[in-house]
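Just one chain is shown here, as structure tokens, and it is the form predicted on its own.
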Amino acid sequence: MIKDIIKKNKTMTSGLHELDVLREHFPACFKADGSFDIIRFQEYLKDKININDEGYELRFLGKNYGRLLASLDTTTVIVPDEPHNSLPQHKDSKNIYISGDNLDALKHLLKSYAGSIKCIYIDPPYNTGSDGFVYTDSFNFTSEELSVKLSITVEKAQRILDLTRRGSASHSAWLMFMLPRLLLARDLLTKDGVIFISIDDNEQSNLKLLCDDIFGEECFSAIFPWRKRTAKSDVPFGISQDYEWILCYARSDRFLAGIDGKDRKYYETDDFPEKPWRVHDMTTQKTASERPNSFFTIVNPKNGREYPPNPNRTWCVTKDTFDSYYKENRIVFPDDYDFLNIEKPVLRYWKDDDMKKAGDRFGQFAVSTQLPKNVGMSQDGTKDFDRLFNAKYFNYPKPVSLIKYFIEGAVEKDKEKPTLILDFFSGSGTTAQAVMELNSMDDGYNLQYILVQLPEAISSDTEAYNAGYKTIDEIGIDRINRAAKKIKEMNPLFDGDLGFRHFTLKEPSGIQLEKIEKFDKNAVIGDGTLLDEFGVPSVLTTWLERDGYGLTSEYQILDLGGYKAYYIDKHLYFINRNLPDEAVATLLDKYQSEAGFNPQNIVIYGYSFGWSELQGLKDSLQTVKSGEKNLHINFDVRY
């Protein structure tokens, strides 16, 4: 497990993952010596895309180092919070809360949730100089090792390492911090997924260029200006920083079509079957003197009723335009439909045209970036939090209404299939509350959340610390529990998921790593102390996630003659030590007598077994291959 990962990480270099993708899809572009033939690659693409030798990109110290970090696997294990997860309100929940470094968490999540997250919202550190951001990581490369991995000079490698070890808060350090996390986030999104990123002026322009590089400039949707407070006069140079920004990148134009039609009511009528339509005001704020050509009386050709113009708010069409719109069925009069509560003619818009218009504008400001006032400001986020705690434990959380607004714009209601929402800078847990509130609405959504928060220490001179909270994730967990209780009180009939499973990411200790390095695979007996130190639940949970079953999967505990093994789908896990012959015999009997029992992958915790035990298990299961089922069993011994 960890030993295998450490070995693989040592051989990882920047760009190796990208080369593996190219090698899989364009094998003919690799020469016999393994080098990549860029000229031949261009030949493959020249009739499909316009290849341009010129261009620009965001360059900063540590960019390739950030890409390298995204490629390295995590050596952390996933420790389930068994007392919490066994509680009635949590044991069957599909929501997930992870306490740990989000870079490690994203790497774990990719193994089960790649291409599965519909909407991501994050509120990362802004690098303001006062928000506490400094870059640190736990990778212990030497400058010589890093120079080889990145194909750079030792001097440049040392400059990068200095950024990682001296607590830098420079632009380069912040970008190096964000890059691997956004790369992994991209791979988690569905093909029509959307990501929203809150930021302020300090890094907004850099973040835009970084996201263009990671998600593709064609996936840029909009920058939403969010007014966080009312203006203040006591600011330098008389400029008040009242706004933050929310960058949006969408992986397909389906999102744009959805949010462009958000809050619009479409009608389906007998006179236009299978052609939904909406209405829109046909007046403008222009006066008669400003638009004299639009100052005319509209007459309904069907009944002769007249609709005079308003001198202070003229029609938005001219007489000629009105006549052409009427011929195209674009004009709706008050007498046309009983269900419309209108007093003057309005314009008709077809839903198909709305969708096409959004798609045509994909990659530009395809939606209105003017957020409605009801999304709230910082003070509203503080009120949301204070109403739950009756105390100020957290500074400036985002309003629940803001997160709900973006989720509603990004997802569709699907009662049959749940939609996954991810927030890997979850802070006080606003996103979880937003998801639960949306689910609890009448005809609500079917959403599940995954939250990640670093167990960042809380300062001892704060009200939160004095109340008993030692880390930020403790506040987030408590907020979710309090919000769930409040939702249930306000809506007693709601029987949706208000719980969550909690997991903590844990790095192996120095003693554990030393034992791992020294373990001899050919030893007569295993080392049971490693299993005792990690624990069966942690090993099993980490492996279930690694093998694509997620963090809320249901596995079976198999009793094999007194030995406990763990079974799910095509995988059978042997983790506990002391495997008796009776257990192997019972396993063979299950293969031969139970038609539905066909695990093809036997996964073994190598430290629990001696060489002879492993070989005996492999030899015994050869009979399954030669039996009626003719199964090919893959033995995966993990260290």
Ligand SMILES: C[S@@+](CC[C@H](N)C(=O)[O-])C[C@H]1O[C@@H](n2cnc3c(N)ncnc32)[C@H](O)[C@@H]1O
Contents of the next structure:
Amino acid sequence: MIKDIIKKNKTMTSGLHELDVLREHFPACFKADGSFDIIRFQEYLKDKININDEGYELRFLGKNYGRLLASLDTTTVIVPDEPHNSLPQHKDSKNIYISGDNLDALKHLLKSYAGSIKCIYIDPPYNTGSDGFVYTDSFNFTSEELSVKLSITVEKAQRILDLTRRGSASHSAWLMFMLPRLLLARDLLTKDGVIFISIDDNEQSNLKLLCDDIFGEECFSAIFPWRKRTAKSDVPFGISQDYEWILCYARSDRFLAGIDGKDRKYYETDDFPEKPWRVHDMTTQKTASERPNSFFTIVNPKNGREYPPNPNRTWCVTKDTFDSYYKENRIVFPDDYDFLNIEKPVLRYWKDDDMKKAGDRFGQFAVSTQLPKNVGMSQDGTKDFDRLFNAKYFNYPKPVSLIKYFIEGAVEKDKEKPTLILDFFSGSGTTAQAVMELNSMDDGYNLQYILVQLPEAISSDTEAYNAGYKTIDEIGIDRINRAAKKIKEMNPLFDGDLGFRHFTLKEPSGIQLEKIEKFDKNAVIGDGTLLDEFGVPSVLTTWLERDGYGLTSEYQILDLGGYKAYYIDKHLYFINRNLPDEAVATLLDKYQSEAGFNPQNIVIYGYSFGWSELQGLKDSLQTVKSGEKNLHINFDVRY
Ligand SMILES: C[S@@+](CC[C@H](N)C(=O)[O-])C[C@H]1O[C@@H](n2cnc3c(N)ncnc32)[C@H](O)[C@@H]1O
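Structure of the form predicted together with the ligand (previous: the form predicted on its own):
Expanding to the full complex; the earlier chain stays at the top.
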């Protein structure tokens, strides 16, 4: 795994990733020697492109370096926090908290969650000079290597390396830090996804240009001014900077189309002239024991007809909410309209309300970027945190209500399908609290969060350090636990997901790297220490994520004649050492006798096996190919 990645990274140069994208969509524009034929490409587009050499662009030292960093794969492994993840409140959770550098985390996430995140909110370091931002990275290129990778002179490569190594906080260094992260983030968004980025005056204009570059100018939606405080009087030149900005970009223009109600079917009926409406299911997957308050018989007051609840699928409203919806004409019964063809009562939504919501959601009908007062100011963020800790352990957390406002603007309530929200500069974990609070509302959302936070050391002269927190992710984790507890206290009937699975990202040590480097694939026996050092859970978690199963998937442990293998859908993982002959025989038997057992990919942790052991396994499994199932098994030996 790591050896393969190091090898691939070595050959990666800037632009290779972009060429791969072009190759996939325009194979005819590549010559026999693999080079790109730009004249041919222009012919494809003919009159649709306008080549203008007077265009302008954002240029900064290290722009290509930033792009290169996005295309290198991560060499970290994902280590599951097993004691935490096995606790009852966390073990089945679909929320994710990653302690690690977000550049690595985003690269891991892309393998399973590309195109799946509906809303990203981030609040990166602002590069104010006093917020501690300094550029650091651990890619130890030499100037010669970098000059080849970026096709630049050795002198220029050296200038970039100087920038990465001297802990710079220049505009270039900040842009170089943000560029690869935003590039990767973009690919995580759904087609109708949206990203919100908090920023202040220091980098606002640079960030805007950078985002235009990454997302495309036509995907720019808005800059929301956020009033963070009331005017200060002791500021230089008498101007108090009371505002910050929240930049909003859509993944594509489908963000607007998705929320303006265009795709919805509205009815116009005589009983509600000029008030078009639509209907929506009023049940939820929750069972009677999960939602006792929503387990009641609905009676149609107009004809006394009864609609008992289904024990496996209760109403999504409580009796009280139902009564108030009925008074507002929001309940439609099967007997009300012949054309509807429904068997149980459903909820009515007015087009006007949808449109207003679309407006609130910054869509086509948006009226203003002015945020409502109730999103709160900076002091409200501090109060939110204080209510949970009774202490000030984190500087300037955002108000929960601010993040809630943007999430509500970006997502629709979809009870059936969870919506993913990501924050990869999560600090004290405000976004997780916002998500849990939105889910816990009556008739609330169905959101899942992914948070990433660097285990940044906390300075020893702080209140937080004295209270026992050594890194910022420890504060974030504690905050989520406290917020979850509070939500449960305030709303004891809420039975949604208040837990999270925790993972850390780990770089292999120098010794591990050396062993990996020296490992001989043709050796008679494997090297067990390379498994002991990473551990089966880390190898398995990293691979499940890499193979598209995400971080919260359920796998099975297969007992193959005493040998433990790990099985999920199309993949079977051989990670442990000492594969006995019985294991191979049992596996063959399983393939041949169990109709539903068809893992087509056998993935092998190469270091655990000697050459002949691997060969034996491959030879034995050849037969499945010619057996009744005629499966084509793909052996993927990873180093
Ligand atoms: C401005 S704070 C976010 C505050 C957050 N919105 C809140 O309400 O608590 C930015 C956070 O990003 C974290 N950070 C900086 N660089 C990072 C990186 N490379 N990966 C992950 N987190 C990072 C910092 O440690 C800091 O906690």
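Every value quoted in this text rests on a predicted model; they were computed, and no experiment measured them. Numbering follows the first chain given and starts at 1. Basically, rigid core = biggest C-alpha set you can superpose within 1.5 Å across the two forms.
Colleague: When the rigid core is used for the superposition, does P83 move between the two forms (threshold: C-alpha shift of 2 Å or more)?
Modeller: It does not reach a 2 Å shift.
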